[in-house]
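Given next, in C-alpha cells, is a single chain: the form predicted on its own.
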Amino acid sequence: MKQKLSTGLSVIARTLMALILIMTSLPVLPASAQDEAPPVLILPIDRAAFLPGAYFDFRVEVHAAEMPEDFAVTINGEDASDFFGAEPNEESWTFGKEETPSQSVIWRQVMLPEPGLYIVEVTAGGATTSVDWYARQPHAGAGAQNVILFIGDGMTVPQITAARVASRGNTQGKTNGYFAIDQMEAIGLIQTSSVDSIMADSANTASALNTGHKSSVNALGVYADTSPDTLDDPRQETLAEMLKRTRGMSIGIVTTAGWTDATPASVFGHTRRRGDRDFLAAAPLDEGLMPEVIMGGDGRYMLPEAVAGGRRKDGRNMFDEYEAAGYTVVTTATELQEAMSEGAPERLLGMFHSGDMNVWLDRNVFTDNLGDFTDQPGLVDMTLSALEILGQNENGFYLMVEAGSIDKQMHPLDQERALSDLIELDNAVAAAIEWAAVNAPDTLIVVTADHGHGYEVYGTVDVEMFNAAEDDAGKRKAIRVYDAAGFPTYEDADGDFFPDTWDVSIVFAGLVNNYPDHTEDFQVSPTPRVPAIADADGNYVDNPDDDPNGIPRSGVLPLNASTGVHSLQDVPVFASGPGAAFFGRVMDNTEVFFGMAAALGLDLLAEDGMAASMGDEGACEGIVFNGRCYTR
C-alpha cells in the first residue's frame, strides 16, 4: 500500500510540475493583445492518451487569413518537426457559414516514442495555447492471446433487466435464470460523451472503444477538424490496425447491421462522415487492413449503381474484388454453412442483406417482413463461424461482434424487436464463452454498449382490457403499476431463451423517454414500427397506421425528429477471461481500448509487439484505500 501511495504521489508531483511549466510558459499580455490572437485548434485534444508507438496524425489549425509570423509548435519544448523528424504538410481552407479562413499544418502517421507526459504548445499571434498528452507504459499482459468485443448497440441496464424477465421469467420477485453476461467476472460502467456533445452517436463512441481516443459525432477513427474534406481529418490508429501491424493477429467483424455502418466500421474506418459508405466498403482493400472475417449486411455498397440494388458511384464491383483478394464470398445462411462444412476458409466475406440484416423477431416469427432475404444466419451462427476461422491463427485474433438492431429498434420505439435482439446477443456471448472454454481459454471477452437509449419498464398492461377500452381513460386503466402490475406472461416453453410469443395477455408497459408525436399500445407489432411520418411542412406527426388503437403521446423532440434519440446514461460493461478485472469500475469509454491492449500485453515499440514489464498503469493519482484508488 505504501508503494502504491508513493507511486501515486510521484504521479501527482509530475502533474503539478507540468502545470507549473505550462503556466510559466504563457505570455503576459494585455487583454487587447489576447483578444487579437487568432483561435487555435490542436488535434489530438487535451488529455489525449496513447500507447507509445501508436500511429496518429497531428494537426494544428490557426483560424486566420494567413499564418502569423510568430507561429511555432513545440512538444516538450522541442520544435515539433525536430521532435517527429519530419516536416508537416501545410494546408488552408475556409469553413462554416461565415467562411472562416483556416491555416493548418499536419504531421501524418507520427508516434510518441516513450511513455510519459507530453506538453504541446502552439504560439500564434502573440498568444500560446497548450494541451497535454500522456503516453502510457505498456502492460506485460494478463495472459490474453485473443479478444472478443461484443457491442450491444444502444444497450442499457433497463433493457437487460426487461429482456431477462421476458427470457428467463421471474417468480415471486426472484429471477428464474440469469443471462450469460450477468455471470461474467467483472461488471462496470462506461461514460459515452464525445468531443462535441454529451450525447453521442455510434460512430465516435465505437471509435473510442477501438482507438482509445475521443472523437466527434458522426466521426470514425479521426479527430474532426474544420476542413471540408471528410477523409483528410487527423487519423487515430485502431486496435485492429495495431494488432495486425505488430503481432500478425487475425481480425474479424460480425454485425447484424450493415458492415459499413458506424459500429463495425470503427474497427478499420477513418472518416469524418460515417455516411462515406462507398469509401468504407473499399477501405480494407485500398488501405491495407484486411479482416479475415467480414459478416453482416450492406450488399448495396458492394455493387455499382448500374447493377440492380447497387449504390456505388465509382463503378466498382466489390464482390469481385474481395473474391480476387482471397475471400470466400457467401450471401445466405445455407452458403455459410456449406463453406464452413468444407473446412474453415482463410478469409470469409458474408453479405446477407442489401442493407441492415433483419432482426431476430422478423427472421424467426414475422417472416413476411423478410422480402427477398429469406435465408439469413443468426448472430450465434455468425459468431461461431468467425471464431472457427480466426482461431486458425496461432498469433491470436481480435473479433468485434455487434448486435446492431437493439439500437435500430429502440429508435422507432419497438421494444419487442429490440429486446429480442438483446436476447440473441446474450446467446451469442454464451456460445463464445463455451467456444473459448474448449478452444482458447486465453481469450478475453468484453461485452458493452456504445451508447444508451432512454428505455424503461414502469408497469404492465392488461392487453384484453386495453384493446376493449373505448377511450383513453379506459386504456390507461389497463396500465398497472406497483403491486397491481404483477408479472408479465411471457413464456419460454422450448428452452431457446426467447419468449414463445410476444403476443401475450400481460405485457411490459415499456417506453422510451424521448419521442415524436405518436400513439402507443405496448403490444408487439407484426411489422417494424414507424411511429411518426412527415407532414406537408416536414414536421413529424403521429403515423395513423402505427398503433392506431394506442394512447396518444405528445412529442418531446424537435419537430423534425422522426424517432427517438440516444441518451446520456452510462452503459454497462461486462468482462471475463485474462485481464477482465480491469473492467470492474466506472470509466471513460476510451479505457476499454487500453483494457484490451493491457490484457494482450501490447507494446507497439517491441519487436514482437509484447510488453516486457507491468508499467505503472495502476498508479493512483489520488488516495489508495483498501487497495482501491479514489480520485476527485
Given for the second form:
Amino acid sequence: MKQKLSTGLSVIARTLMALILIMTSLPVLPASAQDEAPPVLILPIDRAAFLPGAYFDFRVEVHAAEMPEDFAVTINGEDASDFFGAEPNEESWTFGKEETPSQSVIWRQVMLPEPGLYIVEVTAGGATTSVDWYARQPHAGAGAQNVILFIGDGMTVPQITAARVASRGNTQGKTNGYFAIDQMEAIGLIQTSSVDSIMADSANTASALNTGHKSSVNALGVYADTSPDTLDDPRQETLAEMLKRTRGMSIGIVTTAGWTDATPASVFGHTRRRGDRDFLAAAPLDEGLMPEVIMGGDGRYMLPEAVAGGRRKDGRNMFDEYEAAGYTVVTTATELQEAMSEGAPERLLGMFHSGDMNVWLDRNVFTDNLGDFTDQPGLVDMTLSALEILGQNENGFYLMVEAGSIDKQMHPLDQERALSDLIELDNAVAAAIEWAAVNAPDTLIVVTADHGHGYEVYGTVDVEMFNAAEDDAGKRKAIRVYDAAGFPTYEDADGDFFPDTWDVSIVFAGLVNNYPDHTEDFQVSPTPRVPAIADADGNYVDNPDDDPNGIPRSGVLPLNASTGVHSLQDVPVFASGPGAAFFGRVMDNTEVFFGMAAALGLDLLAEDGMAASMGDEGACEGIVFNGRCYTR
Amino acid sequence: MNTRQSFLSVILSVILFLMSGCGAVGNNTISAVTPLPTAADAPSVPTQPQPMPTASAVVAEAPAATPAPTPTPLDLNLPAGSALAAARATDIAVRPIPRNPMTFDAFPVKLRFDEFYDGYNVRTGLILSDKLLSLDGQQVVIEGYMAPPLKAELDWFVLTRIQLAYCPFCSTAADWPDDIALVYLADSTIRPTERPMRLYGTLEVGPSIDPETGMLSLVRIYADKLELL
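Write the structure block of the form predicted in complex with the partner chain for the protein whose form predicted on its own appears above.
To see the whole picture, the full complex is given below, headed by that same chain.
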C-alpha cells in the first residue's frame, strides 16, 4: 500500500507501507501531514491477485473521528461506485484499547471484470493511499475435471522423512520403500506467512490455499478489518464456492479433526475468528454451499447447549436441519459402511466424535483412550467413501481431505501420534491415486501442509539404557548420534505401513524445536501427552505425570504457552495428475489456489473456459531464462 | 425480547463477563464464607421451595412429560442472590426423568464428576446417568475445583473435576469441559481459590440459564456448606 500527499510528496517503499495494515501502526508521513492525513486501511491488500469474476468484498477504513470531506475512492481513476455499479455501505466503529475511531465504506460481492492491473486510490485528509490489485489472465486449463487437495496439518519435510524411516525402514542408508507422496510428479515449496505476522495458524493458511488471498492469524475466508464484529470482515470467495457457483461441481470436506476446525472450515467459512464454531457449523446450510460430503468430528457444535454436551448457543439442532436438507447422517464407521453399501447417498454428513476425532494410534492401538467413541472410521475409509459419492457428479468435484492431528499431536510434542497420522495421510493419498487411476484419470491430486511445525530426528535412543539410567547424565549417554545412532528398530511385519509397535528397543531421538518446561523420554505414551500444566499463576511448568522418567527441558516459550507452537518454514507441496506441473516451484501459498484453478481451466466469466495463469503480474523485470522470469 | 435478541444478549453477556475476569489468576487469598446482605433488595423473581430429603430416601416424583425450559429473565445488574432464585425457578419445568430411578439409604449422597454421564451419543449428546438424574433435588456432597476467578467476590461459581488453570474463554477455540457444575451459595460469597473443595448442598439437574451471566448450565448445586481441602 502506498500513501502520498496529494501535493505530490513522494513517500515510502511499498513493502514498508504494507505494515500500515496492522491496526496499531500509522502511515509514515511528515509530521505536519500526519494531523490532517488519517491512517487508511484498504482491503484486499496491496498485491492481491484475483481471478476475473471472483467475488470479494472491498473495504476501506479511515481511522478518524469523522470521514474527511475530501474522501474519495477510485479504481484506475474511476469513482469506485461507478466502477462497480453499486453504492457502498457506510459503517463506523471504534477499536483497540485507545478506542480508535474508524469510518468505513464497504462494497459487498463485487468482482474485477477482466484481466489486468487495477490501481486503487483512496484520498482522505489531503493524502492519497493506493494499492495494486492484479486480475490474472485465465489459463486454458490442463485437462483436470476434479481436484483432491490433501492437507497434512503442520506437515513438514523432516516429519515425512522420519515417518518414512519408521514406516518403510532403511537399510545401509537406502530407504526400503517410498511413500505415495514421495512418488508424485511435482514437488514445490510454499511460504506461509500471514497478513499480520510472519507466523501462521491453520485458519489463515488453509484459507490462502482455498481462496488465493492472504489472511490474518485466526481469520479464514476474509481480510481482517478492525471492527469488533467477527463476521462482517470483507470476504474472499473460496474455490469451492466458485466451482459450485459456476460449474455445479460437487464439494467434499473430510477431516480427522472437527469439521468446523480452521482447516476444513476454510473450504466454506468466512470469519475473523476461527472460534465462531456455531456459525461455521450452520454456514454451509445458511449460505447455500451445501457440500455433498462432510465428514469428521465436532458433533457438539451441531447440538444446542440445552442438550448435555451440546455447544450451540442459538438453540438449533443442526443434525435435524442437515437431515431435512437431504443429508444422510451417520455417526459411526459401521453406519458409514451401511450407508455406502446401499448405494452412495446424494449427500452425506458423517459426524464421528463430539470434538476432534481420535488419532490413528488411539483408534488402532491404545483404544482405551477412545472413551465413548469406539467405532470411528479411518482417513482411508472416509476418503474413499467421499470419492464414491463425489464421483457421481459429471460436472466434477473438489474434495479437501485433512489429516488434522499431525499438528494437533506435534503441539503436545507427541512424535508417535503425529507420525502415525502422517502415515495414515499417505495411505489415504495412495488410495486416492488408485481410485483416480481407475475411475477418474482427469483428477488433479495435490498434497500439502497449511503451515510448518518444527520437528526433527537427530539420532536414536537406546530405550533400555535410557530407562535404567540413574541420573540425567546416564540418560543422555543413551542418546546416540551420527554413526552411533545406527538404525531404529521399528518394524512393519503386517504390511499396513504402520510400525507394528512404536515400543521398540531403539527409537527416534526426535524433538519439536520449541516447547514449554517439560521432560522428554522419547518413548511412545500409552495416553495422549500433556507435557506441561499451569501453576497457581497460570504459568506452564513441567507436568510431573508426563514422561516422569524423561530428561528435563527448560522452556523456550512464553510462560503462558501450554504446548509447542508452529514454526516458520516453507512447507512442501506435491502434485500428480493434469496440472501437476503448476506446483513444481517455490511460491506463495496463495498460488496453490491459482494452480488448482489453472489445472481446471477455471474462467469464472466464460462457461466454455479459458482460465487462470500462474504469476503473470506484469512484464518480467529480471532475466528471462527458458521462458521463466528470474528477479533479485 | 424476541428469541434472537435474547440469545445475542446471552452470548454477549457471557463473553463480556468472562473476559472481564480473565487474567486475574493468582489471587488465591481465601476468605471466610461471608454472609450476603439480606432481604432488603430481594429478588424480583419468584422463588420455589426445594424438596428437602427425608430420612428414608425418596426419589423425586417425575412429571408426566418433559416441558420446554421456562424462559429466564436476563439482567446484568441483578441484586445479589436473585440469580440463584431465578435459576431455581427455571428448573421446575424441566426436571429430567431417570430411566431406572435409584434410591439412597442416607443423605447427603456422595457424587463424583465421573458419575455424571453414561456415555455420549453423537446424535443426541451426553447421556445423563441414572444416579445424577435420581439425585435431582436431593442432598449431595461433591469435590472439585473452582474454575478460574470470574470476579473478585462470588456468590456463584463453576465447579470443575480438574483444576482449570486457564480461562476457557480467553482462547477463541477453547470451551468449557462437559463435566462441570454451577454452584450457588445460599447466603454467602467466597473469594476465588485454587484449593480443592468439598461442597454439601442440593443438586439440580436440567438446563437453566443463569440470569446474571447468560451461562447455560445442566447441573447446579445450591450449596449449604463449603469446605476447602
